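There is one chain below, alone, in structure tokens, taken in the form predicted on its own.
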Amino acid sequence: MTTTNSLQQAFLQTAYPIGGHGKRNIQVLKEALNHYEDELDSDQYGKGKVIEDFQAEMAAFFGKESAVFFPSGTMAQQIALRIWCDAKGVKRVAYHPLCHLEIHEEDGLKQLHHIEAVLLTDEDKLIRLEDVRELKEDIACLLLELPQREIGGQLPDYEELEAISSYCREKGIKLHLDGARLLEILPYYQKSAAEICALFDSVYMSFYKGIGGIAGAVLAGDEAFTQESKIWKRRHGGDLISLYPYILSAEYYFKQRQSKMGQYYEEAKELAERYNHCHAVETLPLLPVTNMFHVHIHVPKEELEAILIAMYEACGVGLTAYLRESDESSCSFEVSLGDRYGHIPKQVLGDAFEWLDQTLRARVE
């Protein structure tokens, strides 16, 4: 058994794992389906009351003319960018170097759609207006990911978003929002989803990440855009005969958790403060702007794995199931808070972080 497997197994055995909403098991789907009548008809190939009503509900939420339910965000976003490239006759888009399309999709955008990507700014920075202004290439679309997951869920100031949006409209550049975690940014900006989405020509949101559904995504924009997206959805094989298990779980957990994002955000700030009080630990960002942040610990990976396994066994609190090595002397992991965190007794949490702090201090004494 490897140390990594030991860490994962130790995490799974803790009484109080910190992140997320809970285990992704069959109960997640059963809980959602129990709230619907047995006689409710399924959708069929993208049509039917169950899908059409939910799409209309989501379009209204985003403040857009129309919305389309997709089985995956990967499919939805590649299609969005393809539509904007075809409309302008330019096979080039721009996005962050750590964009999901660039690092997690096996070059799908390039291999399937022959679209070139222009990478803006450095990996550890947010895209700024000056980065867009300095573009040398003609692009059809700029994609902004809010929050920027791979650098700790950071967000630009709202005024910067407005400036980027205005500049793109002035230059005829479509602006697409990778809003996989759109709900999570609303408490920080103190804006509605419709207010934020008004800055963008198209928007995507996931239903399994912060919302905790089974799978699925939604893509929204004007009527012409979404009608074109339905054609591409069929071409991609996304028109399954029925998507209702995904749709119903998406609808159920969207309604369950939409109003809790402010709570998760406040809890993330509280938790980050606990981390930052520990020796050799710092969060990115120092003060979270969503329910997500990264934890960086200046301890070698193998040594820290052993410390965390001991902590899990001693305190029953699980911080993470994995560690990502940054260099020979440090590593990191991601935190994303949901329903679980609020169920952990404060005394138990405090004792666990005191144990961690003391153990990290003792290793250098």
Given for the second form:
Protein chains: 2
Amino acid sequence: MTTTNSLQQAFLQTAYPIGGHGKRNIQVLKEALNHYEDELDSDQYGKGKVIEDFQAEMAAFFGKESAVFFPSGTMAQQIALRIWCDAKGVKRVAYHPLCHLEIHEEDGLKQLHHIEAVLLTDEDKLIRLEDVRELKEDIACLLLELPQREIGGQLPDYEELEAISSYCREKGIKLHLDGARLLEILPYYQKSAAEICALFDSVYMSFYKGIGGIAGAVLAGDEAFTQESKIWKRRHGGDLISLYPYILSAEYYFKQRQSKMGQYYEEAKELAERYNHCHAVETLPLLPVTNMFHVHIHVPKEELEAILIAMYEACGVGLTAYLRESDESSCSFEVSLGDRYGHIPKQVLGDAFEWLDQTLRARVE
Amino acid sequence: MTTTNSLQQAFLQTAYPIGGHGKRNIQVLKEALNHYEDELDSDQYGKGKVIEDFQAEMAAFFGKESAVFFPSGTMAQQIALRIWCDAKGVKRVAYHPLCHLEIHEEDGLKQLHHIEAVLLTDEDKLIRLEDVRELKEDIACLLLELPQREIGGQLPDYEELEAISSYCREKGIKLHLDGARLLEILPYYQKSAAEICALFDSVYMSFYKGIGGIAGAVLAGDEAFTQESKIWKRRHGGDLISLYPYILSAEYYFKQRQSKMGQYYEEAKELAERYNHCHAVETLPLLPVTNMFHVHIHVPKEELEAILIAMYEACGVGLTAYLRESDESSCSFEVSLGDRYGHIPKQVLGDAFEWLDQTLRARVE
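Now that you have shown the form predicted on its own, what about the form predicted together with another copy of the chain?
Every chain and every other molecule in the complex is listed next, the one we just looked at coming first.
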């Protein structure tokens, strides 16, 4: 059974939840499907106009030869790393200690593919060229996640990316982009997706983060790579007879939100400033570089929950449904902006943050 | 690019295609979704009412402790076999030479799970108790596919099933049911799903065959088994944030067609008789035991294609979109009945088979 705690309950009842695009209910899919004719044929095991056209569109967007639609990023990325490992005959890759493959996939990469992962740098840092240079083991592939979600969506400078890319090419290391949130980084870099992807041998992007689709992902690279990925997709059980519910919603919301990432980014900076003006609150990063950041509040979890519930009820603004306990005296949560934020009246937002600041200042520490 | 041959083209233009429920276009999903309120929340990584309620419903239907929804049967079955192999510490299973895992999954079981498969009996035969008794190697699990699709959907007697089940239990061999078409076998056995499933330790059923959903499958067994299957589902990349497009359509069409399997079975017997009355044609099995069978026609492929195209144009009845070449002088195709067959006027059907019989008799052999 699914249980909801009281913070989540209170959050769900606010008129103005701050993050995301809206509720994840089935209306999201209905809206996308209603955009298409009833007679549109299903894809069929990776073939057919619906999937082939969208894959071609995505390949062009990434500036890659070819792209393949996957039900999930988990599947797409394990497969990308497997292909690069097999190509080099080295079953070892490197990535960040808080990489999705390391912390959210029940060790699929090791259990299914027997690939060893070298963890680069500390959990709270970005991977630097230095970290890659200092690698002692031979690796087939380096995975970079842009932005690095688990540390608030941080990004290296573009010059550092270029340097890492050049170094990897020189050393025969394939560079894979975990671009789950690829669209979200373009406003900061002021680059096209193709310009970013040109630095990488393979790229994955998700359709249900900033884009707000139902599920699904795309993996892109050269023709030989994507052909091989289709074989592995079948082996994983991802070559479904019909992926169109995910493909059509991906296409629909990609078109709708592709151009909004700059807006979300600006709003994230504005919102982070509101947080940073509050007593005992700071964001990571202080100045967001995408539509996301983390909020750290120096108040014990139980006490903060009570404060937030009171705030949600008093102001109608919902900050988060969950708190992560950092230590006995502080917690954090993730913020990721989408369509919702722009619809909240500024006065309501201002009052809510004023309430929060006052309340945090007034408490007996 | 997807190409269509001329037989397929002609088939697609017939007023009365014989098999299946209807076109696989997006209206199938729209119809199912329209049955549900817009506000219904998505499942979320295997949690939430939509998925939990349906899993509970399926577990009860199978008479098993627990059930898990999967995006595909490929994923569900590899995982089932992996769990049974790990439990016994024996990485070997046995199944039919034309088992889905052997011929349609790019060797996922071997490549991802390093499980060896012992192929029982000949390609054109059913697995008998004798075959299991004669096994020399120790195996963790025996997989039985009911009906055995690649040989026309044949079934062993219920008594033989019981005997195989007892033998496996006695020998510490887990018995897994590839019940992709589980509903389709119940009218022949005159048993409930739970009665059939009681003979097996784990069971998989598909939602897009006789049920006519979009995609997806369910895996059922005891609580420990299904809990472990959820971990592997995540490793495979199948624990999607939202599976509801498949779940809701599975539920909707399951309810709609669950009670129609007897009708499809009766119609399959009637249709097979029509085929068997035609010159140079015979069905496998001669008397169908489910809604499916194979049709073998003793005419070379190219010649038969021309005859069928002419028949489709003359009579408006479509038999198949594809022919499989058996040898230089004969071909075969699969028939699987659903909603469509019952809507074809008997006169139209009779005329079409009359035309086919006459034409096959008239040709110079």
